[in-house]
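Below sits a lone chain in structure tokens, taken as the form predicted alone.
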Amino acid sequence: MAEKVTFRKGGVHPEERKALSETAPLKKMAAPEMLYMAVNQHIGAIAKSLVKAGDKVLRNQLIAEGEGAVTSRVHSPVSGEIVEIKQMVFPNEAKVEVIVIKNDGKNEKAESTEQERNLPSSKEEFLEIIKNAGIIGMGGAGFPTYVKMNPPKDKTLDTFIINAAECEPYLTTDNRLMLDYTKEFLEGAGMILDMLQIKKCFIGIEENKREAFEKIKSENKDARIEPKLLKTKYPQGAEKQLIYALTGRVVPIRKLPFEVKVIVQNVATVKAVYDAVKFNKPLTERIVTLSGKGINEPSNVLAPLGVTVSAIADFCGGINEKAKYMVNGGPMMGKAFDNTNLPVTKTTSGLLFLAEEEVSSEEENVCIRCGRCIYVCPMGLNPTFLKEESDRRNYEKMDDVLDCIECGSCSFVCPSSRQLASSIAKGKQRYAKHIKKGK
């Protein structure tokens, strides 16, 4: 039996809830009439519309980009006409700009897209098709994955890892991925060790996606490439925590993987990689775990972006009368909303429409000084106090909570039901614009 692995402080153990969606199979959602492609999807600079209404445009044309060294691109899903640009404000509280397209049924592509290729002969050839792909980290944080690729030259790499942990209750897929398209995803991973001049990748899969491991360990020829077994515990999937569970080498803190020779990517990531480099073809759908009591079919459905919350919940047989509550991504870090004509974005992993029995609702209370929060800190930190003086906005008493990876452990055992991830997440919003006005 394989060793499993694990990080070593903190951590807790929810429910895991997999179970509605993950044997389910993996459906392919026809893109509909009308798609609205978020404009910034991505950690960066802002990206602008290059087009405008009336415009015509092609399947896997280029729509919008950003300038400067961190940005991202983004890409229509199907040919037809730019109805309009608007705005809209998603579940982060941000207003963002939106392209409208009317699908005309054509399916008409951009040249040379969708067709396979000459691998690339350099490391800048394959960073400049990640680029030029659009692609980002599709687990959630949405940082521009050629930047991330291309650490600073005295840097050196000797270890990827490819995080298929997916920790978060509901979630299945990165699960559905790697049993679907496990020969893709390998052949993926073994391009950017090639690209890269990496010599080790780990696929780091918790041990509750048994199968996915099996099947992942059978049929690569990698030597290069190693799955291994993580135990299930929650944030398993924090980058720090995942490559301290597979290296045992220690991120020293606001420092980047590189700085111990290590890049991490997660699964999807790693095939839209794949899907670009051999095959020209941009980032322009994704795989989405609809799940929870309040959908009729819990699902995996592999969905154009753009596609509006409405559309994909119909395409799983609609919304019924549980669901109550509406989460994009996990129950964890993920964002309460209620507009359901909001989009599918490339960091969209999940929908979930919650019963009022999969929530819990306890009014907040005093604190106990029980000290739950600060043993389960995967940090090392003091959510109380990091919420208190988050409260107060004591900024000069705030240094650590930079630190915080919102990963919502601290909320998730606090016996008064007190909101501390929320606080915690307000209050390193507000500190770093203070340290940035240099007050």
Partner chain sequence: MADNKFIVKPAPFLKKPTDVKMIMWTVVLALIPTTVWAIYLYRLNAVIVILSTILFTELFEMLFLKIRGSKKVIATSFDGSAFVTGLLLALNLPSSAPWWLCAAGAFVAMLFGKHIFGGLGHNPFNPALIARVFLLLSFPTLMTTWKQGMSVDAMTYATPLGILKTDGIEAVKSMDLWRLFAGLPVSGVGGGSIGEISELAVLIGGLLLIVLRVIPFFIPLVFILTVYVFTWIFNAANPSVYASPMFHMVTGGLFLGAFFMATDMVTTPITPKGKIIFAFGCGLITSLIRLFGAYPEGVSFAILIMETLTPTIDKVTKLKKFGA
The other form holds:
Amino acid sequence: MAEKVTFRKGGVHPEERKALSETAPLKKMAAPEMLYMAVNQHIGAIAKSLVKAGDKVLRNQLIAEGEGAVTSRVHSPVSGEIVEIKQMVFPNEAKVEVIVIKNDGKNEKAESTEQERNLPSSKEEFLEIIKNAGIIGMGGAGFPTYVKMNPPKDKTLDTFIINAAECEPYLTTDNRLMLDYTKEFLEGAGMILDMLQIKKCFIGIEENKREAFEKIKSENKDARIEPKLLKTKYPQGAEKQLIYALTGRVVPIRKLPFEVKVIVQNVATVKAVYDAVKFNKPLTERIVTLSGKGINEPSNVLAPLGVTVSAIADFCGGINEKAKYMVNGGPMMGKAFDNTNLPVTKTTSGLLFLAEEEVSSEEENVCIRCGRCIYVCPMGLNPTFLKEESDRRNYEKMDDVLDCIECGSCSFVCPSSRQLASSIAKGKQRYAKHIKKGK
Amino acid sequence: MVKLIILAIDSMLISNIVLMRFLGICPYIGVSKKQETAAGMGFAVIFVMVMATLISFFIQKGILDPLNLGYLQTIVFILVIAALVQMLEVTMKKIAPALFDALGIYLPLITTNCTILGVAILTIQKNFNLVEALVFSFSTGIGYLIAIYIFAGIRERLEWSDIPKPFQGAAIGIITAGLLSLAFFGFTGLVKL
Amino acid sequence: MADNKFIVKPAPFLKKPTDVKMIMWTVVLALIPTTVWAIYLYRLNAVIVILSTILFTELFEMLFLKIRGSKKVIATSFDGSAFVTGLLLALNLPSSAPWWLCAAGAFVAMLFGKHIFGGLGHNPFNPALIARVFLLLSFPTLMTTWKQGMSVDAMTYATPLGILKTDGIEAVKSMDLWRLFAGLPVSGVGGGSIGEISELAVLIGGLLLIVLRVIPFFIPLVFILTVYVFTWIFNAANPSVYASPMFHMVTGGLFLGAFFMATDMVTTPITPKGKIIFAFGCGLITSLIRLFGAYPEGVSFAILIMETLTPTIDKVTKLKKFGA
Amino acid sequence: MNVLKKLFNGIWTSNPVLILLLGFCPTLAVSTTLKDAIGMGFSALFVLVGSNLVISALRKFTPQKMRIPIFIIVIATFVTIVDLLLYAYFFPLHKSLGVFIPLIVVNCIVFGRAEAFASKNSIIDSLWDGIGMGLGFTLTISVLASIREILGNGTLLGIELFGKSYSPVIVAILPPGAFMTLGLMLAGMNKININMEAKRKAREKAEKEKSKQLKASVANG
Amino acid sequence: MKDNIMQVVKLFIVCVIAAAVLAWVYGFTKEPIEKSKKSETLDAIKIVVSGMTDQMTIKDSVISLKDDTAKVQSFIVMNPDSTVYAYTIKTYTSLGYGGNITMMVGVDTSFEITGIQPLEYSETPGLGTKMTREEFKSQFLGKSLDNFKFKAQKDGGDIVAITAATITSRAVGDALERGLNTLISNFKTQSDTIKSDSVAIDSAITGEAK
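Hand over the structure of the form predicted in complex with its partner chain; the form predicted alone is what we had up.
Below: every chain and molecule of the assembly, starting with the one above.
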């Protein structure tokens, strides 16, 4: 029996509900007729469209590119014609430019893509490939990977952590990927270790994915890579908590992981790096978990980016009348939305169609100061205090909001059903604006 | 010595100047919205209270009593306190600007704080000697600080509360003070004067 | 595809099923052993006290909710919080309390203890304690004379702590501590408030709360231990004046206070460190009042006094952030 | 100025204790019995009227810079006179009022009226202002004292009201009772004012509607 | 400059007038105040000694408490014919619930209690303060050291204690017992010597005992 580790401060144990999609085999979805590619699927400068209506595009062709140090690119998943470029409203309430592509069904690929090529000879070249392939953190944050893998010169790295915790209930994409692409995944990890000259790699897997853990353990030949079993606890997938669980190192407050010589990447990101480096294949598809009682066939789908929610849902047997909530991401941190025409993006790890009985929708009540939110906060904050101050916009007393990772553990345990996390998140945005204004 | 300790405990907790003797209620309600300001007020009160009590003690024993002018007590004491506060303001600004920054803004409020005059008069009424006067005024001041500081803490918390409209403001303040006073009854008899 | 209308609300979408109602009714459950024992000892008297206190508490809760313009008077008044207050208050009254005393206590608890501050969650002091102390100061005779359990005579007696205060240590030396602990009648001794007679019954309920994780174990532990240590020090220094620590353990409302009132979430510090300081302070003040104060029993006062410090304690025991 | 309005202003509209929130200390401290309260009230009334008169009379004579010391001296003089008179002729009252007689000096009601009113207005106006404020204070403290005495002692002006079977709410005559009762009185006053404000607004609104309708009908006609 | 001088002069004038007014008021209140100061003690004596008439005089003396070094005030009420009518003593005890209890006790010439009056105390309101009620006080009337045990019934004495205030009841007993003892030891044998120098009520009672 392997040793199990976990983080120490806070955390909760929501019902996992992974059984719905856990055993479903990976289904490959062919590209539908229309695809919607948002130019802004990442954190950083917004990419600008390189095409206009009427343009012909090929599969893997670059269609949007951003400027600046932190940005990313978008590629077309199919060959076809640009129909229009329009604005769509995404769940984070921001309007985003979307390139609408009509699939011509020919599936012509752009030159020199999707063919084996020589491995890069230097770190710079490696990072350039990742940048060109439009790879970003696929766990949900969407931070451009080439930036993350390139810490300031004075920082050295000694540990590479692959985040396979997948602590959100329902979601099984990482699990599926590790089971179905074990070899590629491990090779990708080795590649990153080579390129970044790191000697040690931990793969953190929660014990509810023991099958994936065993498989990786048995297929792994690389001595530098060590899969580690984590005690199931939410939010283990949060960067700082995962680093602590695996290495015992504490990332200083408001600092990045490289302060403790660590970088963290998501499972799907590692696989994307493998595809880009080995086969010159840009990021145009990803695995999405569709789950919940509101979808007829909960499944894990390898889908081209840009397919609409309704298209992918229909591919999985369609949405049934039980579905009351649609969530992009996991049930703890995901965002609810009501427009089935929105597309899947690089950060869409899951699409949940939840029935009434799966969701708690109790009315918000008054705080009885039970302190449960404090016990579960993995960052050691006082959520009820921060909520009150955030709601009152009392900027003098709410500096701590900046340390909130918005994991939602506080809202999860609150016996008064208070929306602590979302209030604090709002406060965080306001406070950030307030500080900017101050400067 | 024991007597002095008893006197100190009594005037700090058991016969707390605000909660049991009803002195200094106006600033108690007025300057207790935030704990920081409450602490500032508390320290300013301690400082002025000790000085005023000592000075008025000497005036009573050295001038009023020998000249048989006891009936001028009120008028003399209040003038002394008013002058003292004025002088403190000026000298503090010059000699200890840091202290002035911390306590200065509370000084003008203190002239109308009846604890100062009250303690000065009580000291004479109770026939305390110099050391007792010192202990009495200092520990009464501490009692004031304790009362206003914890009260301000509660009021900060009440900021979040959904207090019925008619009770907002002074009403809830006074009632909370009453509940504090209720709690402080527990100290009854801890020491016997 | 079904034509669904989707609801948009903020994350998270899952919630732990524990809610306020459940917490409150668990506390009520944990008070059942004490309640049952009280009824066994005092029969109809206890039933009347308990029922009328709860009834009046609920009535005043409804009345004040109505006055405050609540839209869900009935639902809110049965969220269990008023019931807990009523039951706790009843357990803090003597078995001989007349109905109007129960009503007065319920009125004070609901008005001054709760609703003028905006109701549940906003009150800085425990409503049941406010009411108890209010009654103690207002009707000292009624609140300090006690009947003996299981007896039919109308004689009133003092509590063991009362006897200790009035008649000194010799008068209590021969008392059977085990009987006091279990809440069995001891001759010449009044039981005290109906809820504080049997430490055993309180302990059973308290342990239940700890097991069910409604209250953290360290609050009652630190509270009781502090009282033990302090009374032990004085007992060791001068056993001819100060009673033994075990005597202090099994008498008065120490257990009821430590398990059911010092753990009141609304009015005690929210941080774990703060709770420990709070419990220690309660123990210290309880000991001081018992040993030197005018009142024979100091638990209620001690908790109330510490509750005045709750916001301050919360402030000084700010949590350490992860990575700070 | 209308005398009745002046008096009503002191007693109700700007009641020194309940509206201006002044003079809490004596209000709380000297309200255990109605007798003491009336004594305190009239003592304060005397000082108020006296100091208002003198300060108003001296308002042309008083230099701006020496204003405050002169006010203090005038007020303190009247307070001392009250103190001596009570001591001489109303000894039991003097004893129960205790330190709160000299403390009338720092009672913000007195100083506040001197500064805000008497130093700027004619002698007659100041007289009525002093009387109004004094009565307002006396009335408030008397009401508070009546409640406390009846509840806490079962008596009013020393006369037993309910007989032996009444068991008094002793806390009412203890410090907590003083705070709580005054708090309730403040809340009651607020409630009345809130209601009156709401009524006034409703009336104004109704009148506006009416005039609008009138205008509309005129326009239509 | 001239302005400043004027200001100071004006302030001075106000001060002088104020002082003058106060001096005047003090002048005519001085006598009544002196009287008031005494009236407290006098009133207490009148309460504890029944049947006092205006023709009687009071003589005060400071005596030591028996079994104690503390000095207390004692007052002897004299008939117009210079015989002793009654004795009173301002006795005290430190056994009270809230500290000291001072009380005036009056006895007739056979040292039987004619009345008691608590003067200063800080007992629990509603409990210990019941000692000021007639029901409690009246049980001591006509009692003396010979026919009454000044202990609570609970301790084998004769005092019917106040419900739930045994300590106060005991303290009262203690104060009374010591007061009576003191009176007896001071006056029982020397009642003759007192006659000679009796004085009028007004001038006899001076201030309070320290």
